[in-house]
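We begin with a single chain expressed as structure tokens, specifically the form predicted alone.
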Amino acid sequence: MTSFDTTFTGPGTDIPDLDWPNLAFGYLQTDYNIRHTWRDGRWSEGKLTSEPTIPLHISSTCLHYGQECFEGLKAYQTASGDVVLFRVDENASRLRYSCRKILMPEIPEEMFIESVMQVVDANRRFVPPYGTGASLYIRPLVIGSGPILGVRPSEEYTFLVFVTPVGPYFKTGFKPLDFIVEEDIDRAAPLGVGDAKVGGNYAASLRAGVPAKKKGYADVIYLDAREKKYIDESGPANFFAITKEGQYITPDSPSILLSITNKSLITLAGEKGLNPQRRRVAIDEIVDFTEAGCCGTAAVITPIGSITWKDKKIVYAKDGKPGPHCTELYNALTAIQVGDAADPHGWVRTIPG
């Protein structure tokens, strides 16, 4: 993968000279981010800024008590040159849910969508060209920024949105990868915050994910914390599989983040006759799957080539290629996202400009 200098020289007007098809999934400085502040029971108007750092009090609740949550979505350029968002209303809804879980003020949907659209428009020159396989990743973030020394909610919060152009989350792109089942480390507990997009969940996953990657696996697949019998999710994304009967199944668990990508795939799978079902998925069922994958905004769909569990290695991609159902779903989803296919569900929103 190509790496780039992230030194910021100020807002510009020219299209960046980037190797768009070979972008890594990482941070590159863009022109603007947008910020709102919560004080005295209300959110301020958004302010566009080119400053890439945040002034924080040393006693901010985000630093000490984990009052922080975020979202991830993407903007795409279509063949006609439009810039579009995919299911931005769902991201607004999920961020409100995450805020409620850790007692932070919710971000009104209209404010969320307006902020996302404004910052994307302000950074339009960084939206990767159509056909490059890259996208503009959008990161909304809410943090407790007020000075509190005691375990209680902050009295001040910051909501900000920044963007960066990215390539595939896994550098191999849409190719099967190897995963390993994690049995000794839990990502999240039932009735905790595993179903919210809070930073602590991702910090907790490092202890399992980093060793797995050193062993040559793409990431881990977690089991439920209570019984260690059921699949929860993969490290960075939701898990799904195709059964021998040709059914799309995905875990139903109180400990996993409800992926907007997975929600979309369930709809598409139903349209393609895959009879999708969200249910408890026992780990010993993996020997009977014909295909498996993980899905999310960053990963889109990553086909799973094999799953290693105890002393078994169950191989799905024997020829090293994604299965037919993963391929069909990937093509259907990405075609809608970039405007190459009809959008009967109203998932795509065009940014004026």
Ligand SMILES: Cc1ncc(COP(=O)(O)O)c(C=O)c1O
Second form
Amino acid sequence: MTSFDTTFTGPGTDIPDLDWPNLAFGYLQTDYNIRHTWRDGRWSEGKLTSEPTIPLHISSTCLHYGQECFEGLKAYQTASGDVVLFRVDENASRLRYSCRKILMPEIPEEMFIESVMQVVDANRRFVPPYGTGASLYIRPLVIGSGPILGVRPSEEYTFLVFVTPVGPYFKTGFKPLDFIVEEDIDRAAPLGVGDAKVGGNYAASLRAGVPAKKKGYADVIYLDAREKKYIDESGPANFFAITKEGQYITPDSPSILLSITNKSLITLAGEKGLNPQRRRVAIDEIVDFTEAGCCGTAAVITPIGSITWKDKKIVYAKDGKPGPHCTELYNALTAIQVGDAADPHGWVRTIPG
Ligand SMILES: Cc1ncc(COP(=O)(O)O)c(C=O)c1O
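Show the form predicted in complex with this ligand, please, because up to now only the form predicted alone has appeared in this conversation.
Whole complex next, starting from this chain.
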């Protein structure tokens, strides 16, 4: 163990005294993470370890040229005590897409799912209890870990998966929050890597997100980088809105991450008669929406209370409460995720105990 880590209990020791219903979205040490190495054209078997640091060559491509991508998904405890994953195959597929985009070897679906299951199973005691609203956040990561100096792909890679128990990303949970439209900073370019889950997109978003939070906003809403006319997404989540006609709409853009939560909400919105549509969403349409929200694994559904754009503030949650469609979709999604509702689409996978 490294000396700076103060939260670690270690396998076989008592779990820290965690206040499950009030967990932050932060890193807490758990018992195990799992690692694979890519060398000579193949991935090694996964190795469980309790070590939270990685030995890394100082000339690794992840450090210098951002050859890095990751995923984020959650494990939940159901009422009957099972531990389940939500749409893990979708995360496996998106990680392969991200790897391809920055010339890293793909993680085969079976290896991805197996490693995720193994690491969750090894940290079962850190899965927050059913009904607490918390979950076990799972962070798969692929990095170029070989030493290269010129700008070219690494010859060695590390795939690792760690987990940590979390509460909601926006600490108020399912409550409307205020967002501001960012016009002067782009997160990603249309022909770039905005649709891949690579670390550089998040580094690029910091100089917009940090000042917005200092001003009291939950986060920013980015516009398309080419025309500055259409909504892209928020810093950590996709954007959706409900129109006056009661339609669920969400931006179609080449520079946003294809959210698995949003994809699921589109299915649920269809079932609820909201006629969901992915299309370009002009920023000046915001005055006409009846509800708006952000969605993602971490954010779940975070209703948007207001959007500030230029000198206007468009308020959706006049009484401070989430709108009816956001509430209906939130309830439907979370009920499936924790096993309270039927799972007609086969989204949930139980981790054998
Ligand atoms: C930039 C960005 N957009 C959208 C999302 C939502 O994607 P998902 O629903 O797959 O978690 C995320 C991550 O959660 C994200 O980081």
